[in-house]
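Single chain ahead, written as structure tokens, the form predicted alone.
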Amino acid sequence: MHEKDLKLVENSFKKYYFDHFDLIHVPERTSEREFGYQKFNSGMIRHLSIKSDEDLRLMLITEIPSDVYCSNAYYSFPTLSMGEKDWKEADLIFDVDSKDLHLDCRKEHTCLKCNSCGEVALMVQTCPKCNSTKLEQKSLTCKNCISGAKTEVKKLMNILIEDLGIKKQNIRVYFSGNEGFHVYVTNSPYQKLGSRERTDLVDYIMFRSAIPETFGMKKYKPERSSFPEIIDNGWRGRVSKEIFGSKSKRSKEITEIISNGYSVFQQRLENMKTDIGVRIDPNVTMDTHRIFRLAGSLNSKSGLSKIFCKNFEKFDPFQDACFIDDEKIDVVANCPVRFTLKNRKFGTYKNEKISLPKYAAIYMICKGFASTA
């Protein structure tokens, strides 16, 4: 980030951190766990202690992060390293990111920045301006992107009641202040499981490595009773309505299922994980040693707040989460794309010198859209 652009931005952060810090507080147990910071145009500072909501504020009005991380573990000594650190226990939880679907969307919003002269263009395979092959994939996020993610945060949210037990007061959501949701899960019977206990759990979750004979396909003399029912509880009942969609269609399917044989239903199985099973991220959930992004606090891709979503349904990133101000700012903006911040529309742009709210600029230009002119 240039000189002019980097002193704005931090400028913006912090007048953020000091006009909202009442939004960023420490987690419960806070001596137990490992705090983290990035600044701009700099390596990871980590393996710190915040003991208060004070300390916090001290260090993010005198340091002035790009970035603020606490662990989701617990530790006997958490400024310690790692191999010292003595693991207690470990929050779960779930990252849900919408390029991660890959939705049809992402195509209209989706472009290239050359590393080599800091174009911006739609995609394409060489430079417009300087030929270069170092393109960086940029997206601006879109409201169908933010949809669509709600949708799988919805999925995991039954999956995680419904299955695993988990009362609904020790789960939190939170917009990640860019392009999805952080699913927060404590108190748990799970809070002690290992890595590789939580692959599993991610597996599950994922409805990765299903067998037919879970649903009632088997190799050899596959028998019509052993089918699940669309009442059934867990993933026998969601794959029972997927398959057969109503009770009356259960028996034809069946029949067919049987006549086209075991791999042709286990590839079935296979083709359904997208729409059944939750996308997430599975390596934040085995990660037992992850720093987090801090609630509260500004992720840098984006200049928006990781925020709580006190109304899920309702929760409209691009409004709750945009608390930089709109103090008129000069920019040269390069953004091929639309967006909208604050129900005003924005973009494109072609090199073009434009006065524009604060919360526009910081935005471009932590995307690498802009730069001040």
Contents of the next structure:
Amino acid sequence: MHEKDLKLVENSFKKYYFDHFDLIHVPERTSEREFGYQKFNSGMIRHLSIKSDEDLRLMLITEIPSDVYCSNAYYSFPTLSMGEKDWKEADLIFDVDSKDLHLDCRKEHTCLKCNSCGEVALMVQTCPKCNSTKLEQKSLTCKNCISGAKTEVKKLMNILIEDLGIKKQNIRVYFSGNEGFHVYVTNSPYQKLGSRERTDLVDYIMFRSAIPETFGMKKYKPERSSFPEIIDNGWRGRVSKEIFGSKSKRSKEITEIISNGYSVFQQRLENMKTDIGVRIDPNVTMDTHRIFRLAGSLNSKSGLSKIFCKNFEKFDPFQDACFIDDEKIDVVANCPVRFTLKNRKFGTYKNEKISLPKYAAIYMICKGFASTA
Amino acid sequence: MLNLGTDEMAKYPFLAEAGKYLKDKGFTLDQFGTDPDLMPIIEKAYHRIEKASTGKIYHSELENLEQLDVEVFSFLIAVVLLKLSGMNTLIKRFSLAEARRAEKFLEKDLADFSDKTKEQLAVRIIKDLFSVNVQKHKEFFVIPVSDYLKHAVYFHEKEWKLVNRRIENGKVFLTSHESVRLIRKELDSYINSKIQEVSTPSMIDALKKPVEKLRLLSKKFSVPTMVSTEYPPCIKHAIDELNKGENLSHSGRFMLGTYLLSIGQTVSQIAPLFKNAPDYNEKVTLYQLNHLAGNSGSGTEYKCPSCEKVKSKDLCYATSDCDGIINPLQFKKKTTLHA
Ligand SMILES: [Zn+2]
Ligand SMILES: [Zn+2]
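Having looked at the form predicted alone, could you now put up the form predicted together with its partner chain?
Shown next: the complete complex, the earlier chain at its head.
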């Protein structure tokens, strides 16, 4: 980031942390957590201990980090090196990112930024301005992507509650501050599980490694009676709904499945992963030593806040996570995609100098689509 | 700790505090060497170890009270003999066989619908020793998903993956067999560690001979054969798994069977390798091996899978010795070439 942009973004972040401290708190069992942060144009600082809201506030105002993180794990000695921390347990965390959903609308709001000359264009092979091939994918997110991510979160919640027996009040959903959602499960029986066990939970949630036998299809002499019913719990019920649709079609479908054979059914289960499995980032949930973006902090990829979704159904990140003020800022924008923030439409801009509210300017600067004039 | 009756102790003798048990019953170790009524127990104890060493499960008579005591004593004396012999290979084989023996009782007791106390004891053993909470629910045994995962992650077969289990509201539904199967590894290591913890008593005359016999017996297992050192790591690993009583996957068995057949071993030489497998069935094993050897049906002889195939099934444990080979069968040739 250029010096001038950096100054503007840092000042805006500082102002946010000053004005909106009510939104950002240290999590429970603070002394057992590891904190970390990153400053603009600089590396990650980890293994920190932050003891109170006051300490956190002081750090935010003095350091003005680009991103702030906190462990989902609890340690005896959070500031020691990884091997000496003495891991106790960790909240279950899930990351749903609309980038992983590969929706059709993505190509309309993904563009490439040339790392040689800074030009931005929609999907191309080489930079239209300087012909460089060093292109970086940049994306804004759209309403459709957010609603896709919400659908995944709802699927996830259903499995957490119905299958894994997690109490609803122990699940909290946050907007990630960029293109998706972070789901936290606290005080569950799964707190003490290690990475290996969490990996199996991930496979369960993503519907990976399912075998035909589980759904009644044996290699030899499959029996009609062992196929799942729509009223079954867990994956048997969900698979049943997916393949039979309604009860009336069940018998005919089973006949077809049996005549098509084992491996056809196996492939069908495999294909079902994207529809009925939940698309989470497996690495996030498997990792029990991660530091994860702190709720209430700003995401430097967008200038939006990672924020708790009070009303998940109605939650609109372009409205509810945008807290930078609307002071007028002059920028040169090169943004081939339209976007909406705080109910105002912006873009597209073709290398033009414009005056914009600060929240929109910061959003584009963070995304790499604008520079201060 | 659990408070057990003699019949329960006979099934799960490893739960006894050895010294205390003998004392409570009014016996000392010396008496076993001098009292003609007790002396046959030493013979029985030796037999118990010998049987275990061959991978077989010692069959128990649990008919009357006298036999029950003998069951416990023969276990305790067996432990004394093992300690005096100092032979770790025998201790390992013994605890594995004893674990299998206990497993059978646990499974039966767990599923005993007529006797509530038996079921409760099995449930308590599983909970106290292995922190798995089992509850009966109609014909199923339900355990919390978190308890299940802690044990199931050590299994390689896909059927143990959570996604292939019946799950409801944080609970996994298992059969009594599966519930006990889940703790097999821990049961074995529990018995093993209990034996390791026992302090070695001083030698008495009557035990000298059986201890000497045990040392001889253990030689049978401790001498590594020339052939086994030449096996590639994937094959060694598969054999190790079987020896530990782990359930080798279908593709693992296929690889092992075809490999050993290819290097010239016969079906009857290979079959005993599978004896420790939890689902061992002699007839089925012979049938499958004969099938691989091309002795049945179509007469097709199956080839040992390529390294790539082995890798894709998570069966590859390549070392630098494997460099440049594309089939486990090439391993031996290469090492002899470079020797
Ligand atoms: Zn360029
Ligand atoms: Zn979209």
